[in-house]
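Starting off, we have a lone chain in the form predicted alone, written out as C-alpha cells.
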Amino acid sequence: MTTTLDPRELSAARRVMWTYLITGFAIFALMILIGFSMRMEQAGWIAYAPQTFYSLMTLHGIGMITAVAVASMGELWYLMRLETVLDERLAYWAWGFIVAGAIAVVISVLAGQFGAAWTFLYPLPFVGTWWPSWATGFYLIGVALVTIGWMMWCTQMLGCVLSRYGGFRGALGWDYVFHRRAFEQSGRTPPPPQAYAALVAAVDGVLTGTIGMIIGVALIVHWISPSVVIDPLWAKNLTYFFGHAFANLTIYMAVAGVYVGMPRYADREYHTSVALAVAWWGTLVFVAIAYFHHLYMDFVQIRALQYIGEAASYLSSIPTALVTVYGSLMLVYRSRMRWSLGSLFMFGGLVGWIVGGFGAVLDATIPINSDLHNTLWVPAHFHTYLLEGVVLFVLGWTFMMLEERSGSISSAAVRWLVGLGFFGGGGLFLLGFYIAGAEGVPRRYAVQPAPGPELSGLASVGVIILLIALVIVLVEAIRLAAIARRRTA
C-alpha cells in the first residue's frame, strides 16, 4: 500500500492496527461459543438454568457489539494514520480503558451473574435480582470504562481529520460540493471516502459517548445511592440513543477498509464525488436520530419523535444502498477483479449489509413494529449486518493486508470452503432468526414455545458450519502471516 510514512513509522502503525484487530477478533471467538450455547440451549440440546441464559445473554449482546468495533477502530485508525500524524499512545491509552471496561463487564457476569441484558434499563439492575449489587456495579463502571476508551478514540480521530482537512468545512467538503469549480481550480483535492467514515465516527462517536457517561453516571449514583430516582423514560431514551449508535457506527468504520481494498482488487479507483460527500452528511444526521425506532410502543413518548424515528430510519438506507454498496458494485462490473478470501469478505459483506439492512427498515416501519419487534425478527436483522457484514469487511481488510505482505493467496478450494461455510452456514443460523420473528417467537426468552426451539436447533447446525469455516479461516491466517514474516526477514 502506497505511503509516506517512513518504515518504523509504518511498523508502528501497523502495531496499533493488529493490537485492535486481535483484541477485536479474540472477543469475538468467544462471544460467538457463547451465542452457540444460547442457541444449543433454546433449542434442547443443553440445559442449564435461566438465570445462567439471561447473564450469558448480557454477556454476549454487549460483548459481540464490543469486539467488532475494536476491530473496526483499528483498521480506521491505521487507514487515517497514512493519511496525517496520529499518536500511538493515545490509541493503546483508548485501547487500554476498553479493554479494563470488558474484563470488569466478565467479571460481573460470570462471577456475578449479572443479567440485565445490554440494555441494562432503569430499574431492571436494581428490582428483583437474582445477583448481588456488586455485580451490577462492575458492569456499569465496565460500559464506562469501554465508553471512556471509545470517546479517547473518537476524540483523537476527530482531530485527526479536522487538522489534516481544514476544520469541518474542509472534511465535508462543503467547498467540493458547493463551489466544485473553483475548488478544483485552486488544486486542491477533496477528502478520501475514507476521510467520511472517520469523520462520521468521531463526530456521532463523541456524542453517542457523551450520551452513554450521562446515562452511565446516573446509574451508577443511583447505585450508589438508590434514594436518587431516575425518570424510566429519559434513561431509555439515554440508552438506546447509545447503544443503537454505536452499534450502527461499528459498520460505518469498517466499510471504510471497502472503500480501500474493493479498487485494489478491481484495479480500479474508488474516489471522493459530490454524491459520496451528501450521503455521508446524511449519515452524520441519519444515525444520531434514527434510534426513536426502538420507543414505539412507548406511549408515553412525544409521538413527532415516532415519526422521525421512522424517516430517519428509512432515509438512512438510501446513502447506504445508493451510495456505498451500489458505487462497490460497480467497481466490479466488467472489472478483472481478483478473488481472494479478502476481496471475497469484502463483496459478501456488501451483501449481507443490504439483506441486514432491509430486515432492520421493515422492523422499523409502525404498522409492522407493532408485530415484530419484540420477536427474534430483531436479533435476526442485527446478526445479519454485524455477522455477514461488520465482520466481514474486518476480515476482508485483515486478508487483504496479509495476502499483499505475504505475497500469496487461498487456494480455490479453501475459498469454496470458507464461502459455503459463511454464507451458508450463517445463513441457516441467521434463517432460524428470520422465521422465528416471523412467527412471533419473543426474544430473550431462555425458553421459546413452538416453532422456536426448533428453529433453535436449524441455527444451531448452521453455527457449526460457520465455526468450521472460522477455524479454516483461522489457520489460513495463520499460513500467510507466516509467509509474510518470512518475507520480511
The other form holds:
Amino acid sequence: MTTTLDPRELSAARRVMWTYLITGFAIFALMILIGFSMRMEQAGWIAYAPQTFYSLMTLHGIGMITAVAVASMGELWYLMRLETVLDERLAYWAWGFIVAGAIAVVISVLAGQFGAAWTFLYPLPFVGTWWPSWATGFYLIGVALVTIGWMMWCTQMLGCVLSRYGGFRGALGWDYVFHRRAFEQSGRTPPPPQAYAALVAAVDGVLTGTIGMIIGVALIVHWISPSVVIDPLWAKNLTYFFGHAFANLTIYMAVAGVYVGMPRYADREYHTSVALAVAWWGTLVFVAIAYFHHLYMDFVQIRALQYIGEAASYLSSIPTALVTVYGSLMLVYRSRMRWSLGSLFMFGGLVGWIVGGFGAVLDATIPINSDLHNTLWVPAHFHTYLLEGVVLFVLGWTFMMLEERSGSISSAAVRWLVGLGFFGGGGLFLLGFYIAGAEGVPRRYAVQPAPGPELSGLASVGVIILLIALVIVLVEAIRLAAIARRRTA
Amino acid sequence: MAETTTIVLVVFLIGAGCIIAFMTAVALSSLGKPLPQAEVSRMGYAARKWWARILGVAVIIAFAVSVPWFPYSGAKVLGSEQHFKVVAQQFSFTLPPSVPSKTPIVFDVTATDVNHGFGIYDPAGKLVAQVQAMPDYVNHLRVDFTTPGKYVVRCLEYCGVAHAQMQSSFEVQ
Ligand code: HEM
Ligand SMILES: [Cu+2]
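Having seen the form predicted alone, I'd like the form predicted together with its partner chain now, please.
The next block holds the full complex; its first chain is the one shown before.
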C-alpha cells in the first residue's frame, strides 16, 4: 500500500494497532478456555456449581464480544490512519476506558460472582441474585466504561471520516452514486471501501452506544435507588438494540481488513463501486433495526416492529452476499492468489460469515423462530460468524501484517494443520450446537436435557482439535514476529 | 410442527455444504491458469445481475410465505377461545393441570419477578410453541393441541441459578 506517513508516524500508528490487537487476543485466549470449560461442563466431563457456570457464561459473553470489538477497532483504526490524520492519544484514551471497564467486569464476575448473563436483562441483575449488590454495580459500570471507550473511538472515526471525505454527502458517496458523470469529470474519487466500514461502524456505534448508555444509566439509577422502577419491555428493547449492534458491528469493522488484504494477496485491484456504496447504506440502516428479531417471542411488542425485524434481518444479508463476499470471490477467482495463513484466514472468514448468516436468516424467520428462539441454534449461528468469521478476519489481518514485515510465510504443512483444526474441529464444535438447537435443547442451561450432554461431548472434542490449531497459530505468530524484529533491527 | 426443525436443520446443512463447496471451488480456481481481472469482472458482473435477482426474489418469497404463519394471532382469538393462565416465577410455573385437545386454546402468560420463557414440549420431546413470560405484561399464546399426552414445559429465558431446573408439565386430554 502506498502511504504518505513518515516512518515515525507509521510506527506510532502501528503501536496503536498492536496495542488493540494484542489486548483483543489476550482476552480471547482466556475466554476460549472458559468457553471450553463450559462445554465440558455441559457434557458432564467436569462439574460446576450452577452459580459458577452462569458467572463464567456471563464473563465469556461480554469478554468475547469486547475482545473481538477491541481487535477490530485496532485494525480499522490503523487502516484509517493510513488515509487521514488520527490522534493517537485519543485512541489510547479509548483503549484505556475499555481496559478499565474490562477489569471492573472481571472483578464483578470473579470476585463477586455476578451472573445475570452479559445481556444484563432487567430486572435479572437485581432479583434472586447470589452475588452481592456491589458486583451488579461493578458490572454495569464496567460495561458502561467499555461503551464509553467504544464511543470515543466511534466519535474519533466519525470526525475523521467526515472531514476527510467532505461531510456525510462525501463520506456516503452520494454524488458519486447519483451524479456519477459530473463527479468523475471533476476528478474526484469516492472514499475507499474501508472508509465505508469506518463510517457505518462510527454512525451506528454512536447511535447504539447512546442507547446502551441510556439503559445503562437507568439500571445504575435503579441499582442506587431500587424504588425507581423500569418498564421491562422498554428495557428489553434498549438492551438488545445495544447488544445486537455492538456484536454485529464487530464483523463490519473487521471485514475492512479483507477489503484491503484480499486484493494484495490476489494481486488484483479493488475499488469502491456504486454497488459497494449502496450496500453500505443498507448496512447502516439494517444493523440498527434488525435487533427486533430478539423480541419475536414478545407478543406484546408492537406488531409492525416484528415485520420490520424480519424484513431488516433478511435484507441485512444482501449487502454481504451481493457485494462484500461476492466481490471477494471475484478477486480470488482464477487470480494469482498467494495462499498463506493470512489469506486462508480471510477467505475462511468469508465462508464462516456466509454460513453463519444463513443459519441466522433461517432463525430470523418468525415461524421458525418459534421453534428455535433461545435454543442452542442461537449460539450455533453466532459462534459461526464470530469464531469462524470475525476472529478469522482479525487473524487474517494480523498474519498479513506479520507476513509482510517478516517477508516469510508458514509452511504448507502448517497451513493444512491449522485449516483442518479451524474448520474440522471448529465445524464439529458448531455442529454440536446446531443439532442440539434443532432438537430443542435450550441455550444457557448448565445442565441440559437429552441429547444435549452427548452433543456437548462431541463438541468438546471439536474444541480440543481447534485449540491445538490455535496453539500452532500462536507459535507461528511468535515465529514470524521474531523474524520481523530481526529484519528491522 | 415437530418436524419443522428437522427440515430446517437439513436445509441448513445442505445450504452450508453448497456454500462451502462453491467457495472452495473458487479458491481452488486460483491454482489453475490465471485470467485477467478485466475478464473476470466482466463475467462476474454479468452473473451478479442474476444473483441479485435470485436473492431478491428469494427474500420476497420467504417473507410472503412466512407471514401467514406468524404466531401473533392472539388478539384476534381473544374472547372466543378457552383461556388458561400461566404464571412464571423463579423457579417454577403455575399452570393448569390439564387442557383439552382439538379445541383452540390461549395461554395468558406472565411472570412475577424476572423474564422467563414458556416453552412447550410435546410427548415426543419436541419444542412445539413458546412465548416470553414477562413481568408487567401478559402474552397470549394460541395453541391447538392435536395429540393428547403429557407436555413438558421448560423455561426458555435465562432467569437465574435454577433456570435449567425450571420445568413443569400439563396433560392434554
Ligand atoms: C472454541 C471457542 C468457543 C467455545 C468453546 C465457546 C463456548 C461457549 C458456550 C458453551 C456457550 C454457552 C452456550 C449456551 O449453553 O447457551 C457460549 C456462549 C457465548 N459465546 Fe462462546 N465459545 C467460543 C468462542 C466464542 C467466540 C469467538 C465468541 C465471540 C467472539 C463467543 C461469544 C459467545 C457469546 C456472546 C455467548 C453468549 C453468552 C450468553 O448466553 O450469555 N464465543 N460459548
Ligand atoms: Cu429461566
